[in-house]
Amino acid sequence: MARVTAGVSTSHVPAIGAAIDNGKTRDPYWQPLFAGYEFSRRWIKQEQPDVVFLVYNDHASAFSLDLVPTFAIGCGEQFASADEGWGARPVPPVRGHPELAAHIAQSVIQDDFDLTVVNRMDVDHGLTVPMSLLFGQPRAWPCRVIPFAVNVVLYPPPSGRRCYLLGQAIRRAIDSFDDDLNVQVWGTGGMSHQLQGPRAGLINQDFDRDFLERIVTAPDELSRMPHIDYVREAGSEGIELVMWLIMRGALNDKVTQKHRFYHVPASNTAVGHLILENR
């Protein structure tokens, strides 16, 4: 059967996709980020997931404002690179997971969570920039990718709690898929960060630092965070950490914090970053 073996979380700043695809890794003002991902490059090379369920959020990509479903299950074949308005990024295609994907939308909306389906979308630099971030720069992506996006940019968000108690019911249905599949679970976005308003360029490293502290050793109190929470202590785009939620509910109550990871500034956010592995 499937089983989900680890769970990961990471920022997904779009100007870490640019470093990266212009060649500037080395360069000083980035190499401390990228030298921060070392471990994880290792690391999943010698896990190799046939499958991540990467748990991310549109940028106004695949969704406009005329339609911004709260929960968003890619159950396509393939998923292609956005254009965000600068050219697509040079990565390769995301090769999708189908099977597992529609097992997991079943499971999940018999399970009394609500939602959309989609077969056909392109996928911006909150799902590519934290595969460039763990695999590199292949040729083609070394596992398939099952796309889940979250609306964290128009109001009203899911809160913290229900996003906790999703990740649950997403790894009750990947246990319950027969094929033997290592399967992780990725949360992205975050951490602290604002982009607009008197408070733009906010970041708050003791409120990320308390977050990766709870999220590991107390999920379930942390998910009953309320909303007004984030946006008070971690700015208005600090919301995306509700992601992060996902990925831990669908992790065993204990586990084994292999890496982690947290640095300031990278253009105008922190980046936070954690390998969990259920014991």
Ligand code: DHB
The other form holds:
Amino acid sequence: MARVTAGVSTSHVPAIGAAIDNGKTRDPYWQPLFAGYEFSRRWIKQEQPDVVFLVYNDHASAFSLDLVPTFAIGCGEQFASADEGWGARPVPPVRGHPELAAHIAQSVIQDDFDLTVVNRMDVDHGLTVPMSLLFGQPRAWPCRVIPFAVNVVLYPPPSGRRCYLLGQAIRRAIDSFDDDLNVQVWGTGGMSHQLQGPRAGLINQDFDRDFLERIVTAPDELSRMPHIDYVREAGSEGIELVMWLIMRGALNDKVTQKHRFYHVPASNTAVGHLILENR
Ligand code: DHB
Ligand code: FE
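Other form of same protein, the form predicted together with 3,4-dihydroxybenzoic acid (DHB), not the form predicted on its own:
Let's see the whole complex now, leading with the same chain.
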């Protein structure tokens, strides 16, 4: 059977992708940020996941205000890097896993969570920056990826509670897939940041550090935090953190923390990163 071996969470700041693509990772501004991912790059080489179930949000690249699904699962064969206004990032296309994605869609929808099935879409920095942080710059990505897009851009976002319970349903789906696959679930976005309005530039280190602790040790309690608390404490884009709860819901109650990293700032954002193993 397929098994969820680990969860990874990381911020997905677009400027990190630009630093990688333009050879700036050793610049004084960026070096401390990339140092926080050195362990992760070694770790994932050993782990060799077959499939990454990658929870991210689309930033008006594949979807527009014409159509905003709350939860969308990518069931296609391949997903190209989106052009976000300055050309597509020079990264390989993402190869999907249509069989596992279709299985998860049917299992989770019959388990009472409504998903939008997407057979064709481009994937933006929300997905490609975490890929680059963990896998570097290979000619082809070393595993299949199932993109899972969550609306945190247009109000109202899904609650943290719903995301956590959805993660549990995704776990049940993966556990019941009849193929021997090593699957990781990733949650991206956050940590505290606000890109607009009078509070633009907001960072809340106390909130972030508390979130990093509680998502490891007390996720059920953390999942009950209302969405308005994310916005008030972590900024309007801090709401991206609900996506980490999908990752956490897909893991065991008790996990082994392999790595924790926190760094301020990268662009406008507080960067957080966790690696949690299911054993
Ligand atoms: C930034 C961070 C994000 O999460 C994002 O989606 C866009 C921009 C930033 O810090 O600049
Ligand atoms: Fe974002």
